[in-house]
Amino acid sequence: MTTDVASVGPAPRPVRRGLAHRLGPLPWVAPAALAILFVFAYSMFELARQSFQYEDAWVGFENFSLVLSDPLFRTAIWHNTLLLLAVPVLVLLALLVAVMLFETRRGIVAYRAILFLPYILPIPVIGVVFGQLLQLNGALNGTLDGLGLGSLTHDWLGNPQLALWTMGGVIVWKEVGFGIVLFLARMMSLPEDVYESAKLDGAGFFRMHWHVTIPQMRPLVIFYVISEAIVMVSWVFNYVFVMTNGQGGPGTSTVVTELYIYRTAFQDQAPELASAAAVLLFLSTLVLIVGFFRVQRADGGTFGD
């Protein structure tokens, strides 16, 4: 058997790629990428200069040296640690809240609006409402005393024991719609026929979400865990400033790192040792971030899967 030649024809010439397509989306990004570099990178530079330096004289880890063992920072830190633990209170909320409006589905728009609506709302405006609300004399305690539950009525941001808790508390208010929002959507993406078997294997209520639900929407969870970490690290400096005036009182029971590097900074006038206390805690947030990625890369998939 025989093979036309003149059949074949010649053979397909490779295709050149252009430059335009060998950059892909590069030319798109990069004014961004040139402008977030410019804003960002410069002030992280002079920031860390800054921190070694006192009255532009290298002073090396001194500024760090006094600033860790400066009494009110290591408060600082505590009180940022203690604030962790409303964490897992938001993952708990979040979630059962979620769970509970998937399997209701009647005015879960509704529902969803409502409970995501303080999470839009501007933290001072936040601040400024529960700072009148729990006052000793506010709605909160007025509400109580009508009920004749007096008994329960507090000075929520006066008494140093509980302030800190309360304003832990109004941040829970806040930040849990987002968890919920998020968790919902999820939940309403996953394929229907999982559910439908785990029901006719006999799963129940608790078992079906444990088993089935749960286990679908780790990475989502981890993601909720690392992001409301870092805002309880280096996010909560509205909510102090405004709900007691900038002074993290009564006392120093409120302080956190954010308002001691303010405080620092622009009340003592030691800006090089609020530059070493911010990138410390540059530093705390830094690690939050880097080890999400790990354990989402550990995980081998993304949000949506």
Second form
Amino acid sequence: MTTDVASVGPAPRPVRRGLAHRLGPLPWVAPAALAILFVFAYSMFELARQSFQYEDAWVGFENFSLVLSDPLFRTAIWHNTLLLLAVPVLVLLALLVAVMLFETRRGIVAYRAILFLPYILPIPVIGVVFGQLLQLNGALNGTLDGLGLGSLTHDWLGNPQLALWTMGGVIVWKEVGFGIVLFLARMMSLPEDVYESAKLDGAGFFRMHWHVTIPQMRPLVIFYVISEAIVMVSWVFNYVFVMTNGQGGPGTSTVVTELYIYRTAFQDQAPELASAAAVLLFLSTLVLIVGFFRVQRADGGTFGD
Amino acid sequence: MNARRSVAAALSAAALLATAACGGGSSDEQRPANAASPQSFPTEDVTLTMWWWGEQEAPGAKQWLADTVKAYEAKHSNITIKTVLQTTDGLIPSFEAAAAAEQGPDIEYFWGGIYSQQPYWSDSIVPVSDYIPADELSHYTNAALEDTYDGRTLTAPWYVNPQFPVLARTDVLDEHGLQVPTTWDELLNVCDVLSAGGVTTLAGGVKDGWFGGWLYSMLGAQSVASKDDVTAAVRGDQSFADPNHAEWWTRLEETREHGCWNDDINSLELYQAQQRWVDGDAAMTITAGTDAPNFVEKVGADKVTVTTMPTWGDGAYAGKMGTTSQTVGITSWSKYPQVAADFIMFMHTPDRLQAWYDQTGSLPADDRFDMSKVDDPVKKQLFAYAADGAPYLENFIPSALDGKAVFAGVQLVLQGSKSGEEAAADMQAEAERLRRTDRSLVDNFEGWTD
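Can you give me the structure for the form predicted in complex with the partner chain, which would complement the form predicted on its own we have just seen?
In what comes next, the whole complex appears, and the chain from above leads the way.
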């Protein structure tokens, strides 16, 4: 009996320890978790509820149908999609500059600070400054004229064919600093012996970084791609609002989904349509977030290692 | 417009009657017919918040408001009024956010017409006529034209804005042997001559959109018979693609074809562009009526002619300036609407009317203002235009239509990527879409027109 008890006795103990181990942190995270739940879950519930109502009456999917049939909403979605083209540009630029800094090392701290500066500047400041710089008779065109490059001058923000691309350029200018610092930090932490081995094997600059650096940074690159994609889909409102005085102009050339939601809710006074559009935007962002976690899981959850 | 409002109105009336029965006292002479009876004026400490706009177009308004609040608080020691100046782009969105939360200002600034109607339709304000007597309101300029719905006055006019004077620099025109244009052909001729000489005829900026609405009102009014034509097009009884509603787009296109505007009109805000005129780089510009005297003063009255948009149409309003009153309203969540109304009436006392004119140079929206005290010829002329003004069209279309069709369309027509005809078709399409998305729009506009 004693032997039997002894043989089975220890078995439940790990279970009790496991449960306690799992529940242990709960009291510590519960306040924050509740706050987050309240802030996000409640607002999401309210948003979803409002998107199915009109003047407090249930209207089913009517608001979604009206939003989806609005050419301006489709235009806004298309503009967000076009802005996604800035993501590969961002990744390439950030990788390129990070590798150059990594190789140079000299003055790396100063360069890193300078390149990171745009990222920490407030977007309204950037918007106002670029709004002035990019006027038809502004400093950029003035400089181009002065250099004899008058043929390159354009109405950067006043021409509907150019305005969105100009906006994309400004976003890249600001966001690339984040990528550079992120990638550089990772490169600095990579083991030196791997590079030394590669060099001994005769790897040149390109092959070494293509076959050694980038593969080791894959999770970080994926993180950057996903976070910048989320920026392009649902975080560009500030740029557009400040640089076009909240109009998304000229015409509708820079209207993005967030601006559409804002204007629908607060200028057109149609909160139910704005809610429906916001739900659609949330779902599209959710696709990106889920995509990120899937890639991360497939990668063995190595991000941050 | 809906059951919710009726219930709210009934509850408000009941609450006010109850409050009135409970007593209280006040020393004011002017008293509204119903709610703001002497008994209902609070004796406890009251703090009101007022969100306002107007310093941008009537410099001096800030000081006037501070003085007025101070004078009112001196008269009512238990009342404190806090004022918050809003930005142009933030005026409507801030209020919409406040309305959604049902907290924020007690007194809110509204432009006239649709801007005072929409908050009522969404239950965000209570009619001022519930608290201010009819004989008092009858003195408020443009209240009946723009701010009345179903017999109730929604917001109280504060000051009049002649919308919008064209300021012409005779010195610039003289240099090229030109006269101030009064007809459309004359204007296009001036544009041809000046653009050939590298001078801008009309300085404007549409980046911020607002100027598009001005142009619609100034050009579009020349071919409609009345504001009811416009509201009929909103309801779908007329079309914005009909010639009387669409022709102005073609005239706008002509101004681009004749090089009338500064080439960077799409990348400038209106206020930036107006400076070109002050600097002598443009022959003409368009300003807010309230601000026009300041612009004239900067250049010198002897060099400036204040006029209306050159005429192209033969409608009743061709050659006239639009008139509108900027207003203030009382929010539906204000705990002391009677105090808010009392303060609004205080803004219309003779001393305050005169002070408004003295401090801003613009016309208070009250026919009791003594016009004989206006001796400045520019102001006199502007006030005369406003007295015989045309309805300001932009105030009679939904703000969504204004923003999506007019602001955007003007930008594209002036940039050259859209024709006037296409812009008119877009405006009609947007109006049709709005009638589908805003399911109360037609009813609300019918109530407004009736």
